[in-house]
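Only one chain comes next, encoded as structure tokens, the form predicted on its own.
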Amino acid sequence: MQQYIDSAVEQFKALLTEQIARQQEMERNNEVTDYQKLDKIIIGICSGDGIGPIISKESERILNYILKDEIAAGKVELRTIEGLTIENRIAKNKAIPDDVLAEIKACNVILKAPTTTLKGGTLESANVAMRRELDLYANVRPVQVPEQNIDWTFYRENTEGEYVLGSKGIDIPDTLAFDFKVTTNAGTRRICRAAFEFARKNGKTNVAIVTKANIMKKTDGKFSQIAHEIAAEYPEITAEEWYIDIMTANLVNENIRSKFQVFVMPNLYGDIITDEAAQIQGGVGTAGSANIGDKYAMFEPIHGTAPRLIEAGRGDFANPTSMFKATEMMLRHIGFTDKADKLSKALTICTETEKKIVVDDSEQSATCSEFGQYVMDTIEKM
């Protein structure tokens, strides 16, 4: 047993050294991409696994259509990035193989379809690895249900918490296992500032700080303390702290949920509660997600690869709405606000107003491609 303890101590020492270095790097790094100053914006498209290639193909069609003038003028380039498949990642035993990561880093922004994350083992999630490698510290997920007066924006810390060391835990055979959670000062400051800046710029008056600081006293306690320090710089905004368990209940409480506007929280809580929020909106298939850093940004649907749909031979009937929402968020982020507005309006018409073509679980469902064409035809009429 002592040999396991000694090994665990050495492993924890290495992790501690690594995370201190990460904190110091965050404090030094100040490189920020200004998309308006780029001669050409390079958009990398990663098709992923399962239904990923099917829904990403439709987003690529829409981008080629809606950005045709910019592509023709050489102001925008679409690059297909192969190799982020589960087969290739397993073969090379890397969450993101080195050659694929190099291709990703040669782009300015990434549009990514869902990728498979294996249960158990040591192969890290491609999402977690990409967020770390590109320092995509802010996971931003909007949820809107106008008829219920719901207009929420979630700011989830994206590069630390329980996930940053999720594949580096300690296992003592037949005895116990440890995983680690890390909260840095620099990482917490920047996600909290991003949330409060968004609130200020968009006329929001309420930010909910979501933790479990009463139990996780060191990590969540630090997050809570720093969040309130940042909040003090925004006196026009009301900052309220809620524990994650009661906040999950608040989102389904029709008496109070409409008062919430902006949320900021550590990684794991954000992962869970944004899926709940998306379900209130209409399901995880309706929600896109932004992963934003200072230099890079990556946009994706929040759902997974839908293996059951693939196994049933119905992959062509996958709903691409979440991928289109991610595409809209990406267009807005890189400065094509008018085109993002057109896509947003078209999606509203296609999914809420007209609904001439519907992708669902029924035998009468349209295909992913048919729905994609419906969206493009709708944009053409504008």
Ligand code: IPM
Second form
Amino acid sequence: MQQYIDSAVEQFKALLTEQIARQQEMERNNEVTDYQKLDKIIIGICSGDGIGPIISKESERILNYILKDEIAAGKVELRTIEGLTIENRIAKNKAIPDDVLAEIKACNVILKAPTTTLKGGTLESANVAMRRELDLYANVRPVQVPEQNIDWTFYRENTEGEYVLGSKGIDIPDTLAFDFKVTTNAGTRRICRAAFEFARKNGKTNVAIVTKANIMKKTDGKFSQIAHEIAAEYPEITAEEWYIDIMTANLVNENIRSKFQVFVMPNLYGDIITDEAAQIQGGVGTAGSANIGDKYAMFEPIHGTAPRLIEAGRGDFANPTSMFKATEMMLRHIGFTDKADKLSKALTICTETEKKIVVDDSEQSATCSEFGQYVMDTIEKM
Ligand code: IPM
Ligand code: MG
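Switching from the form predicted on its own: structure of the form predicted in complex with ligand IPM?
Now the complete complex, all chains and molecules, led by this one.
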């Protein structure tokens, strides 16, 4: 046992040193991309695993159409990035193989389909690795149900918390397991600032700070304290603190849920509550997600690779809506507001008002590419 304890202490020392260095790096790092100033915007497309290649093909088709003038003029390049597959990642024993990461870093922005995340083992999630490597600290997830007056934007901290050392825990066989949660001052400040800036710029009057600071006293305690410090700089916005458990209840409480506007929270709570919120919107297949950093940004559906759908031989019936939402958010982020609006309008027509072609769990479901064609046709008619 003593040797386990000694090696755990050594490991903890190394992790602490590494995390302190990360916090210091964050204080220094301020390279910011201004997409308007780039001669050419390189959009990297990673098609992922499972239903990933099926839904990502549809987004690529739409991008090729919607950006055809910019692509022809050399102002935009769509670059396919191969190799972010579970087979290649296992073969190289790397969350993101080095050559793939280098290709990703040579792009300005990434559109990513879902990739397989293995349970257990030591191979880290590709999402988590990409969020860390590109320092994508804000995971922004909008959820809207207009007929119920729901218009929520979640700001999930995306580079630390329960995730940053999620594959570096300690296991003493037949005895216990230990994971770590890390909350830094700089990491908390930047996510809280992003949420309050968004609120201010978009005329929102309410930000909910969501923690479990009554139990996670050190990490969430810090998150809570810093969130309130930042909130004080935005006197026009009401900042309310809620614990994550009651907030999950609030989202299904029809009497109060529509009063919430913006949420800011540590990583894992954001992971969980945004699936709940997406379900209220119509399912995780309907929600897109933006992973924003200062230099890079990555856009993806909020769901996984849908292995059950693939195993049932129904991959072609995957719903690409979440991928289209991610595409729309990407277009908006890199400055193509009109094109993003166009795609957004087409999606509203196809999924809410007209609904001529529907992808769902039923036997009558249209295929992914039929729905993709429907969205394309709708855009063409605009
Ligand atoms: C998400 C996903 C990822 C996460 C998985 C696939 C690693 O659930 O983007 O919400 O846990 O962050
Ligand atoms: Mg999730």
